[in-house]
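The chain that follows stands alone, in the form predicted on its own, written as C-alpha cells.
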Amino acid sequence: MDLNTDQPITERTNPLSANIDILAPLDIVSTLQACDEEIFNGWRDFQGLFDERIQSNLSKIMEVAVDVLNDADRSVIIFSGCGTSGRLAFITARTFNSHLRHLGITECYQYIMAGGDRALFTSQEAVEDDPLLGAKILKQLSEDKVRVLYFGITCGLSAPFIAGQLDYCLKHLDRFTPVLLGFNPAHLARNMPIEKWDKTFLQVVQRLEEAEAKGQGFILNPVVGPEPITGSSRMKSGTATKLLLEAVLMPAHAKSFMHTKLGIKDYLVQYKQVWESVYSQKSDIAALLHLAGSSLKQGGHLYYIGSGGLGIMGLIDASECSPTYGATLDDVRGFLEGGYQTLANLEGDLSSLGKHFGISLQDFMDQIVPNLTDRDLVIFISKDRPYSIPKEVEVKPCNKACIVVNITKGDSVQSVSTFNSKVTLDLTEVVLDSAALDADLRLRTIDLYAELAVKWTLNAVSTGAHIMKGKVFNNIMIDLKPSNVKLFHRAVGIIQRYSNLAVEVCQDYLLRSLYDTDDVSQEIRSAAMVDHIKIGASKPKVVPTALLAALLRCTIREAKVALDQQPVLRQVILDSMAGQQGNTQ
C-alpha cells in the first residue's frame, strides 16, 4: 500500500492487483473487474462520479454544450489530449460530428491530438511536454469562433501540452469555457517546473479553481482509484474519460435536437450496467486472454479486425501496447474496414509514413495474411453476428477468435466452429426507456455502450497477454527499454525498488544486462550515456534480466536462461525459493 499521500493517485499502486502477475487468466480478469468497479463506487473518501460537486459540474458543462450546439455555425467544442487522452478526444469528436451530420447540422466538434494524427498510432512524447505549442494549436483552431467549450484531458493533471492550452483559455474567458478532465484531486496536480515556461500545472489548476468559483470554468476530476497496472491510464482513466464525455454530450444532444431529457446520472448508471454485462462473460474473456498470452509468449502476434467504432477501439488498444508494455509495434496491431476513410481523421491517409500506419483490411490482407502462422491470433470484432472471415485467412493455421457485441433481441449470435475462442457481450438489456429518447439517439447511445464494452474486453485481453509474457512484476510494468536518459534512470529505480541495493549497485546490474557480462569494466562504466541507451533501445528484457540477477544474486546468463523458461519474473523467484526450501528439508 502506498503511504505517500503526496503521490498522485493515478500513479499509485492498486492493492487489489498486487499479485496480478502470478494469477491465472480467470483471476486476472476478476482482478480487473474489481479495479474497474472503483470507477463507479469511488475510491476511499475522495470525490467520485456520483458526488455532488462532480454531478453539479457535469450538469453545468452540459448546459454550456447546449448553448454551443444551438449556435453551431459560430461556436466549437474542442477536446484535447496526449496519448490515450488524445485518442479518446479524437473518437469523441468523430462520434458526435457524425450525429450532427446525420441531423444536417454544422459539425462543431474538433479534436487536438498532441503530435498530430500520427500520435493516434505511435507515441509522440516530446510534443506532450510543450505548453507553448499546445496554446498555439488551440489559438489557431478557435480564433474565428465566438464561443469555445474546451475539454483539456490529462488523467494525472500533469501534461504540459494541456497546461498551455488551459492557460490560454484562462486569458480569454470572454470566449472560452475551459474544462479540465482528470482523475486526481486538484491539490495533487503536478507542481514541477515546465521547461521553457513560467508556470507549473498546479498553478494553472489554482487559477482554474478561481474561474470555477465564478462559473467561468470547471474541473471534472472524480477519483477512480489507482490503475490495475500502475500508471497505465489507458485503462480505468481512459474508460472514465470516455463515459464522462458521452454522459455530458448525449443529454446535450437530446435536449438540443430531440426535445427529450434524460439525466446525466441515468447514463452513468447505464454504463455501470455495461460493466456488469462485460464481466458476466469473464470466463470467456479469460479463455481469449489465455489464447492471446500464448501467442505473445511464443513470439507470435495479436491482430484486431473490426468495422466502425468497434474497429477503432481495436486500433486504440493496439496503439497503447507499445508505450505501456514496451511491446514492439508489430506485437499487437489493429485494422479497420474502410481504413482512413472510415477513421475520418483530420490528416487523412497516413499509410505513406510506414507499414505501422497501414490500418485498412486490405493492408492486413497484403502485409499480414501471407505470413500468418500457428503462433498468431486474429480477433474479429463485430455486432450481432460473428465477423465473416475472409477465405484467405480461414485457410491459415493461425488461431482465430471473435468478440461479438449483441445489441439486438433474438438469437442472432450463433456458435461458429471456425473460431478457437468466442466472447459474446450481451447488451440487449442495457437499454434506455424508449419514451425518453428519440429512436436515432437511442441507437447511437447503444453503439457507444458497445464501444465501451469492447474497450473493457480488449484492455483485459492485451493486459493479461502481456502479463503472461512477463512484462509485469507485481502490478508494475518492468520491461521498459532504457532508450533515453529518463528511462535509463527509471530502470535503475525499478531495480532498486525491489532489491533494496545501493543505486550504484543497481546501475551496475543494469549495465551487466545491457552488455551481457558479469564483469563490468571501467571502460563500460565510463562510456557515454548515449552508448548505453543505443544498446537499450533494441535489446529485449534488459530490465527483467537485471532485476532477476539482482534479486537472486545470479549471473546474467543464469537470469536469461531462467526467463527463457519462465517469462513471469516473480514466478521464477517463487520457484527458486521453493527449490531452496526443498533442499534444506
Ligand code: F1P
Given for the second form:
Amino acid sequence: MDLNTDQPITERTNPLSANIDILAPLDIVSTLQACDEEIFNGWRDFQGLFDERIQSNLSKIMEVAVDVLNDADRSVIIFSGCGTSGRLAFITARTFNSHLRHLGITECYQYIMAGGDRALFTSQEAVEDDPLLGAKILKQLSEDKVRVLYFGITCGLSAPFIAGQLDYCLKHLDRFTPVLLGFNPAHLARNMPIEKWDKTFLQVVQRLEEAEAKGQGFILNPVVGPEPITGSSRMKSGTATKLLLEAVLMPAHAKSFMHTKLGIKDYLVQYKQVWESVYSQKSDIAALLHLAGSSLKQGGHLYYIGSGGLGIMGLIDASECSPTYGATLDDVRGFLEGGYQTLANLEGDLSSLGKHFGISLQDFMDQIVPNLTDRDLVIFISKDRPYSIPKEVEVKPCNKACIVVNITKGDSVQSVSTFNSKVTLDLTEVVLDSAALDADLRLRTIDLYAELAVKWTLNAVSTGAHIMKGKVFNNIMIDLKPSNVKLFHRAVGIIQRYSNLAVEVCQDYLLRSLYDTDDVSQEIRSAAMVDHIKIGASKPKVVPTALLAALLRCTIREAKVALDQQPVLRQVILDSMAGQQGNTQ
Ligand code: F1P
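I've shown you the form predicted on its own. Could you give me the structure of the form predicted in complex with the ligand?
Full complex below, order starting with the chain above.
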C-alpha cells in the first residue's frame, strides 16, 4: 500500500502485482494483464487515456501535426527521449517517415536518442542527466526549420535531458510547439536540483502549463497507474507512449494525405482490442515465459529473431534487460533481418562498436548459432506464418519457439518446423474503420497493432523469465543498475524500503557497494553524482550487495560472498530478512 502521496505514480508499487515474484507463470501473465488494463480503464480517480483534457490535447496536437505535415519541406516533427523512451521515439519516427517516403513527401520526422544510436541497444543512461546537451542537440537539429512540433518523452516527468529541450522550446515559441509526454500528474514532476543547471523539471513543467493555457504547448500526461515491476517504465508507460504517438499521427496522416477523418478515440479503443487479443492467449504466453525462465535460470540465453517492426520490438525488449535486471548484454539479445539496413537508424551500421552491436541474422548465424546449447531459447517472431527456422538452427539442441501475429484473414499456415512453444496472436478481428483509410495506411496501422502485440508478449516473457531467475523481490527489481540520477535515488529507496534505515545511511550503503569500501570517505561522499553513476553503469550487483550489507549490517565483502553462494537474489534477501527477525526474537 502506498502511503506516500508525493511519490510520482510511475515510481509507486502496484498493489496488483505485490506478490508477482512468487506466482506461477500463468498467474504472472494474468497479473500483467490486470496492470495493463489500467492503461485503458484508468487508475483510481484518474481516467487514463480517455480523460477529457488528454483527449482534447490529443486533438489539438493532431491539428498542429497536420499543419506541420502540410509544410513538410520546411518543418520537422521531433521525438526525443532517454532509454526506452528514446527507442520508442526512434521507431515512431521510422514508421511515419516510411509512410511519407511511400507518398513521395519529404521525410520530416526526426528522433533524438539520448546517448546516440548506440543507446538503441545498450543503455547509456547517464546522458539522461544532461539538460544542456539535450538543448544543444535540439538546437542543431531544428535550426533551419520554420516550424517544429517537438515531443519530449519522459515517462516519469523527470529526465533533465528532456527538461533542457523543453526549456529551449519554451524560449522559442514562435517556431516550436512543445509537447511533454509522460505519465505523472504535472505537480509530481521531479523537483530535485539538476547538476549544473538552474531549474528543476517541475519548474519547466509549470512554464509549459502556462504555454498550454495559451495553446502554445501541451502536456500529454495520462495517469496509467504504477508499473507491474516498480519503476519499470518500459512496460505500461512504454506501451502508452507508443500508442499515444501513433494515435495522434495516424489520424494526422489520414487527414493531411487522404483527407479523411480518423477518430483518435476510436483508434485508442482498437488498441484495447489488441490488448484483449494478446491476453486471450495467456496460457501460451505463460508456457513461453516458463521456457524462457528455465533457460535464464540455467545460465542459458534468450534470442529474439524477427523482421521489420516486429524484429525491432525484439531488439528493444532485449536492450532493456541489462539496466532493469542487471542482466549481461549476452543474456537476452535481439536480431533483425536485414540488420542496420532494415533498422534505418541515423548513424547507420554500428557493428564495428563491438559484438553486441551485431544485430543482423548473419551476426546471429556467425556469433551465436555455433555455440547454441540445450539451455538456450530462440524465439522467432513473424506475421501470418511461422518463421522458417534456418537449417543451421534446426539441428541445434536449443529450444525453439515462435510468436506469430495473424493479421490477414484466411487459412492459417501450418508450420513445417517443430517449435517447443508457440504463441499465435490473432489480430484479424480487430475492426478497423477501413472506409477512412486507404489500403496502405490500413496495412501500416495493422502493422503498428502487431508491434504492440509483440511488445506486450515479449515484455511478459522477459519480465517473467527474470522473475523466475530470482531478480525480483515482491514487485521490485532488486538488481537494477544505478546508472543515472533517477536510478541512483530509486536504488536508495529500495535499500530503505527493506532495511528501514535512514535515507542517509542507505545512501552510504550504496556508496560502499559502488566504491567497494566499508568506510565511505568524505571525498567519496562529496564526489559529483556523475562519478557514482559512471561506476553504477558498469559494476555488477551493486544494489543487491548494498541491500544485503544493509540488511545484515555486514561488510561489503561479506555481502559479496553471500551473493556468490546464492545467485537467486530474492532468496538471499528472504534468508537475510528471516535471519534478522530471528535475531530480534
Ligand atoms: C528513461 C529511462 C528508462 C529506463 C530507466 C532509466 O525514463 O531511460 O527508459 O528504463 O528507467 O530511465 P523516462 O525519462 O522515460 O522516465
